[in-house]
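What follows is one chain in structure tokens, specifically the form predicted on its own.
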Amino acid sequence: MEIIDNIHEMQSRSEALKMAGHSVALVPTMGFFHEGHLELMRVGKIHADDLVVSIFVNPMQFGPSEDYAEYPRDMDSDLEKAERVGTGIVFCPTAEQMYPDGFQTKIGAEKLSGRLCGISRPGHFDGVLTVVAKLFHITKPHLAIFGQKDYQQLTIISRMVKDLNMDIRIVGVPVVREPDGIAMSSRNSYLSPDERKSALCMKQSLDLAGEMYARGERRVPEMRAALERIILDQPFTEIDYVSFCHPTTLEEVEVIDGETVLALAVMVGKTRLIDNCIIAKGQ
């Protein structure tokens, strides 16, 4: 497995992989590898060549009072597990190579970013899409591997990728859980015992809207209103969203006639959480 931390140096190893025919996936990460990562991983193996999987913690994409300084970090750790899934190259730039002195331009999806985490994260967004087109310039992949647990950043680098006629193919893989049903995510960290224990209510509210689906029920606010009750009856939780949406453009829905994504946010303890179903899949 190649390590490579210059930019330039990625470059020319991507040119000399596509000029010598082979197929290249790009697994963008902020490390603090888990299961989820290495499905990723996998995935891409399947899809490619070579694999390119980049550890950036993105400066960009935290607000002023979230967690950039403690975002968990082990690149010890991190290359082990990609070098065990068979990952090709690991690509690991440092922020002042991304972000240079002088560096102003930003890439924004002004509609689908003022949804969801949009809302309470402004700006969260334009840093996604910056560094995420920053790294496809970089990697030059045929297609790029991203989870659908982070559904609005999937729908919002896909809209990114037509708009802007890249020719990259998106590739979205299912949430992957713990054992226990929680989404696997790099803060579940954060959560203590007791906080790990109330943060099981998410994948219990998206186990209940699809019972009142099933059942017959297509309301919106009946359904939510479920929903909340489950999350707040447990201790340590507040709700930032529990959303029912349009799968493409994250408008609100009042009533499920068709394919629908339910995404939560919700503070447990000091760890924001998310996760996402999608409710009448292919109606």
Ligand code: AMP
The other form holds:
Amino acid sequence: MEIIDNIHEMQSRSEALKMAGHSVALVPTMGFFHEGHLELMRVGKIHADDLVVSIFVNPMQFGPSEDYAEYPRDMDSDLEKAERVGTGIVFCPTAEQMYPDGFQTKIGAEKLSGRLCGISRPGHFDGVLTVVAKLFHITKPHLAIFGQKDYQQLTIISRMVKDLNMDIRIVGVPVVREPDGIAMSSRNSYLSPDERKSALCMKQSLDLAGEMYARGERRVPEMRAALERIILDQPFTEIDYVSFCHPTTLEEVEVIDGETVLALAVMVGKTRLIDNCIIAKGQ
Ligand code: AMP
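Provide the structure of the form predicted in complex with the named molecule, given the form predicted on its own shown above.
So here's everything in the complex, that chain up top.
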């Protein structure tokens, strides 16, 4: 496995792979790998000749009072895990290289960036889109793999690729969960054992929504009230949002009459967790 920390070196390496006729898949990450990340890498390997995994904790997507400094990092363990799943190249640039003095360009999605997580994390998705666009220009992939765990991120990136005519296929991978149902996340490492128990309410509320839908419930206010009760019954929890929204516009719906995303953001203690599922899939 090659480890490249220089932007120009990465660009020429990707160019050489393309010239040799190889297809390239990119998995962008912030590191501290768990099974969710590794699943993205496995999918990338299935779809392309060469797999590039980027590891970069992107300062631009963190707000001033968010956890950029504390965000968990473990490069040695990440490199070992990436190698084990057969990654060809790990690209791990420094923040100074990615954002040199004078940097001022950013990409935003007018409407999508302001919904769901965008409400409590202003500027977050500008940071995500900008770094992903930069990573696309640096690694020149044919396809890029993202997790459905970050549903809004996947939606916004798909929109950017379409809007800016980027010739890159975006592949989404279903949420990978712990055996007890909690969605895997690098931020789960912040949870105390008691907070972790409380966090189970997120998956339980997603499941309840599925059950209510199966019993014939279509009214969002009724479903939202039941879900909020499950979440707020637990200690340490505070709801950021319980959103039932359209799968591509992310506009809120009041009645479920087709495929709908149920997205949750909950503070458990000081840790902000997100999860989602799709209701009425394929309808
Ligand atoms: P992160 O390192 O948290 O920025 O995540 C890097 C990529 O892994 C993103 O595309 C995430 O959506 C994806 N990812 C993170 N957690 C999961 C999970 N539990 N299941 C599937 N994909 C995930």
